[in-house]
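In the form predicted alone, a lone chain appears below as structure tokens.
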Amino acid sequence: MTEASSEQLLRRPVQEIWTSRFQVIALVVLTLIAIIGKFYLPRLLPHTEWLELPLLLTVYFGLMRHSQIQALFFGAFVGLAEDSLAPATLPIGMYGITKTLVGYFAAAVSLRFNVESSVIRVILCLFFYFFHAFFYWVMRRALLAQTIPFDPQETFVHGALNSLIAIPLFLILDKMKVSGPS
């Protein structure tokens, strides 16, 4: 073996773990910026209260990890940061909850299909849009004791608009995947 190898062979899981911190840290600012937009944005633009990229984010990171421990921890952060910034009416833990089964399951299915297609990923957008808002009713409704409406058509047409959204955040997500040198 020559040196210039050898020395490639030590320099490369140093480089590795930088890129991959450098993927993490980015997506967590991403996830920030999307979280206080997701309070904000409404007030700038109506009608985009429907408008989930905290949730989209959280597929993302459960779906690209394939770690089913890292997503459900990152999906407690998220959840939990929507909650620290959600009006005082709702208790802490409730988005909490709901994005960390949603990070917890797209792990999973991650771990079953291959999710670099991206009919696979509008598909699984347009389900975990519908499980976040059907879980978040149905603990609204169990825990809270809160009679509050859900509309499956409505839900659908959101989760299909945040699926359209996903396509281009995901492809913009994937460019920001730096590969380690070869």
Given for the second form:
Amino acid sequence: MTEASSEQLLRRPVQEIWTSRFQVIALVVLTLIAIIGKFYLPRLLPHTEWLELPLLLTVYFGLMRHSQIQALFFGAFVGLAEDSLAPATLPIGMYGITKTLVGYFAAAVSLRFNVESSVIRVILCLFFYFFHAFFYWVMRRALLAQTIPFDPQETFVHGALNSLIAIPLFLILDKMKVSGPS
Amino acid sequence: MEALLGRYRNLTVLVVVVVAQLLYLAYQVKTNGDERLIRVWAVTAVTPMAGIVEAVRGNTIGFLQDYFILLDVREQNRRLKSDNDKLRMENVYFRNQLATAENARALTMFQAQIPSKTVAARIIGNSTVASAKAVFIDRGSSSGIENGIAVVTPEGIVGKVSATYPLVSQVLLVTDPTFGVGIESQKGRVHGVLNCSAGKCIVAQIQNEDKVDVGEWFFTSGEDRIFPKGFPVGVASAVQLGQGMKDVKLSLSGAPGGAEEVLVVLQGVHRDIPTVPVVERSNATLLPPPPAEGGPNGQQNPKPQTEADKILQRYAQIGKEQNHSYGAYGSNMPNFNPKAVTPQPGAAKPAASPSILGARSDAPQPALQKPELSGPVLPLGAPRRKPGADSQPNQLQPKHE
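Structure of the form predicted in complex with the partner chain, please, following the form predicted alone?
Below, the chain from earlier opens the complete complex, with every other chain and molecule after it.
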């Protein structure tokens, strides 16, 4: 073994640690931005309540991480954070359960399909948005006995808009390599 | 067993996490407990950043408006002056109303008009649940805000405080599907419940027999123990007979989701529902213009105040009698010494008047009649001139009682 190769072996873990730390910090910051964005964006830009940045982040993490356990925990974290900013009349855990399932299923899908294609990503985002909205509506009806409206057509349109937003967002996240090595 | 768990490790973890959250959720529903600690931490972590973003946005927009966008400043200034004048008139009107309150009923009515004790707040963020209509305001328990109190704007109601934190509060908007408000119509005093869902608001619990017209205003009835009675809610935009209950659609007068500044009602005061239309009520009620002087037909016949007025009036009478219009082209000089002019009783008859305006006459001039004065009234104790001490006959004397 030459000296050059031994130096490379010594340097590489340091770079990986730095990359790993950057990924963790970037992920936390992006999650925070997504939640604050959902909290504040409708004040800045009216009629943007349909934008689900936390959901898109959960889907992306699940698709690119290829780990169901990590994805479900990430989804649970994001969902519980959203629940804590929800109206106090709603108990904590509604979004937590929903996004836990989204993260898990997104990671499960990524194990069977090639999710690098933008078309597949758009379709999956549309599907998961619809699943997320419908499952949340079912939980509020079943668990809380609250009757809230559910418009499939409107949900579909919002899901399509979120899917369009997801294309550039996922490309940016790909460049940042937030999800880490798969 | 271990092999089974190892084989289905992912699914097992999923089930455990979901069941744990379900149990936690069921615990909250069962105990009706608000997990305050988690919410306080989350809100305290997020709202400062939202406040910073809001401050940056407001300052940036303000800077641009102050230094670059000055196109509408003059128009805004004119409009603000107009509004200021209107408010001044309203202020004068209410001051006069207070000053002229003669009996206890008027005083009671005025006391009923005293607004509730409120505190102003600014909306800084929305809820993270798209289907739940809630916002955060920048006033919290440190400002005296408590759960369940009303939030309004001058245009209409906004919602109620659903959670309070040290520096911020959460307001559940009236447009939330789970929120109901007790309201009452203006004319028929028909009671109902305001329910909003999917961007549309209806008035529920109104019988088909009750009379509600399109365009009729609804006000808070105070029966929900949240909103004081008498706040405007909205106008009935459509009224139809339904199955047992009437279908009344309501368009809200305020914009609960679009408001930026709101008032939190710390101590609500119930008010009577106004009987006049809201649009007219917003303007100051002014008295009709005073009748014209000189009779009901509006013909003015002003009383001469000075000698110049008397001369002018006499010349106008001469011109009228001789059918002469002053300043008209081709009109002859009128005779200013007509025989038919009847002298004023008590006034000396002039021996000869000058034929030319402004020319002096050798004949003695008639004594000038002292006009009745409405001059300044001297204060009590001020030195006064005796009538006999007046040496100049033409000097005007103030008239004292």
